[in-house]
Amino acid sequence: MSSGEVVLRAESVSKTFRAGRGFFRGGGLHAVSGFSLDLVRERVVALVGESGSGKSTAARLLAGLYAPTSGAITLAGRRVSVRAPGARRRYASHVQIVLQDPFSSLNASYSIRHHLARPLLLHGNAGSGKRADVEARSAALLEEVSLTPGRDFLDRYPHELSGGQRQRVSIARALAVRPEVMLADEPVSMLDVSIRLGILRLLGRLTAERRLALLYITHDIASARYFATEIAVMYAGEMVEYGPSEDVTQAPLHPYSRLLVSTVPDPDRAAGRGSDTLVRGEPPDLTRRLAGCTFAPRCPFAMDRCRQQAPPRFEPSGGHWVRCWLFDEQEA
């Protein structure tokens, strides 16, 4: 596929979990509800919202981890399911996640020589399959993430790595199976301040250099600025704003992305010259539907009528939509 192609797609994707089972079964959590998404060749998405929207969720269920509820899942056009046997290590090899806490993705009783070998062999990337050739190639993909030289940390363990030298041997084990798409589920939130930059300036090179489709997830708004070419605002499992990242982060347009954005630190919001989305009321509970929009509880431009109707799309400037009734025309 060329340069600008949609490898990765969710078409009204929706995640219901059910709690409890048998005589016992009680209602479902909707985790992720009408959840749609492009991902394209060598563009970054950033999704966007606080703990508890969904966010990884949806990185799951595009990393085949999880069965959608309803709606569908295309890669590269075909429509993906992971039941059938070898589905799964098939899907994986295009679409790999990279997850938050390197301290836990990574095995602490094997070396990092397995934790790149297994992939390499199991999806026939490793040359000959001999011993040199595994190691050839283990040390090369550490030292395209920037771990050199690279077969000096072959017989390491995860222990002996700093948190920012696993999360890159986690981006490198997700390389070996040479993926089209690369979900990254707040890879940065658990490790120093002083690294983040360098685990995302690694991740932007790397969707240049191996052109691939990357979905970063965080709930810092800010970083997604930086970052990303596309932001996509996601609230109690629903996605209420995208568009390009400047225009998100400039002009939100969904009082929810204001409120994000308005906790982001601003010198002249600090000096008074600027003014914050005010917010009440508790996050939703997720264990029910509301009628309409879902954060109506919550916004303080709420009217009858998003109490009662949940809004559709609108979309104000090319590229970037929003659900929310303020943007109606006829309203207006």
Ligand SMILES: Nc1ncnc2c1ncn2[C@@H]1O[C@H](COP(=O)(O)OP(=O)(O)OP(=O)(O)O)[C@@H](O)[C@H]1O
Given for the second form:
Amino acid sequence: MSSGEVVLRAESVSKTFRAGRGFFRGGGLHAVSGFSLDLVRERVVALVGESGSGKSTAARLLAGLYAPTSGAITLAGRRVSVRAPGARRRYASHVQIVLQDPFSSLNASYSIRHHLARPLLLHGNAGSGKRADVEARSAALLEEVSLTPGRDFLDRYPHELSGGQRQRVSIARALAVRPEVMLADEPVSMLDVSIRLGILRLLGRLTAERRLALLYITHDIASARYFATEIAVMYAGEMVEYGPSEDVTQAPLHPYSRLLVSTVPDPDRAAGRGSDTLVRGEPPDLTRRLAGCTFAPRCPFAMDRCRQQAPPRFEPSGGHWVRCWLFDEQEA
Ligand SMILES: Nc1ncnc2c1ncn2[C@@H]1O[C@H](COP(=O)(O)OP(=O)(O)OP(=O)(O)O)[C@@H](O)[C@H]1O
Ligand SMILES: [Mg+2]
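Output block for the form predicted in complex with this ligand, input the form predicted alone:
Below, the chain from earlier opens the complete complex, with every other chain and molecule after it.
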């Protein structure tokens, strides 16, 4: 799929939620279906799509927080299973997730010192483990995320920091385990617009310096273009398009991606119309499996075939594929 060292690979991973007997008639809610993705060292892949398209579920599968209903996840070529005792922690030392809301992911009753010392000690990255050593390493982590001087932040509490500073602490905490993979689930969407770029630049710098494989989840395809090397577009739990960021944003193939790109926030356009409302028609019902393409009910170009048969991948140009019958060469 991509050149470079693949660290984490998802192969045809699906997640179906079953809640309460008979609650989801027809066998559950298909949050993610047939999800395949490679995360490569020193590269950023963006996962974009509207609310409910399965981005966070995909991230939680990759983070080992959910077991896949089917399919496989491999870390450096080895099949991941987090069911065995201790396996979760071992896995977390390779793969870390950073969430949208740094306030709820930090514990209000603990100092920043505690938030960093814990993973350092737990994952054996605290040197001698003595107080001075832990403190020096915690301060160094804070400086790595541009909270300087690091020591000045150690005895503060989450509520004493700004939103951007809190997100930097969350990132420092993730770095404390020395992961190879970082999964950032909308890391800037709750932050003030003016500080988003700073956090994205930080994640970009860390990707290079720490040789991370980074997954960047966002609604905002414009930031994905700026920040990611590749973009994967999700719709109704399925990846419908994948390719180099420039290609996906400048020449999107899938009708859904074209809509996403055309609805990029534009100050000249009427306010308050997000990508979620501009795609006409009903949001997809994830408890029903359609025979054909999941986007067909909302697609302005849908043909009979689209309602009958799910499209396979077509790759009209190298490394850029789409799941859409419009690109079937045989048909043209
Ligand atoms: N634990 C769960 N139990 C049942 N259904 C769930 C669960 N988690 C997510 N879902 C459902 O799975 C679908 C995908 O949700 P997910 O949170 O992955 O979407 P998302 O793309 O991250 O959306 P957003 O952009 O709003 O964060 C949604 O229909 C959601 O309601
Ligand atoms: Mg989400």
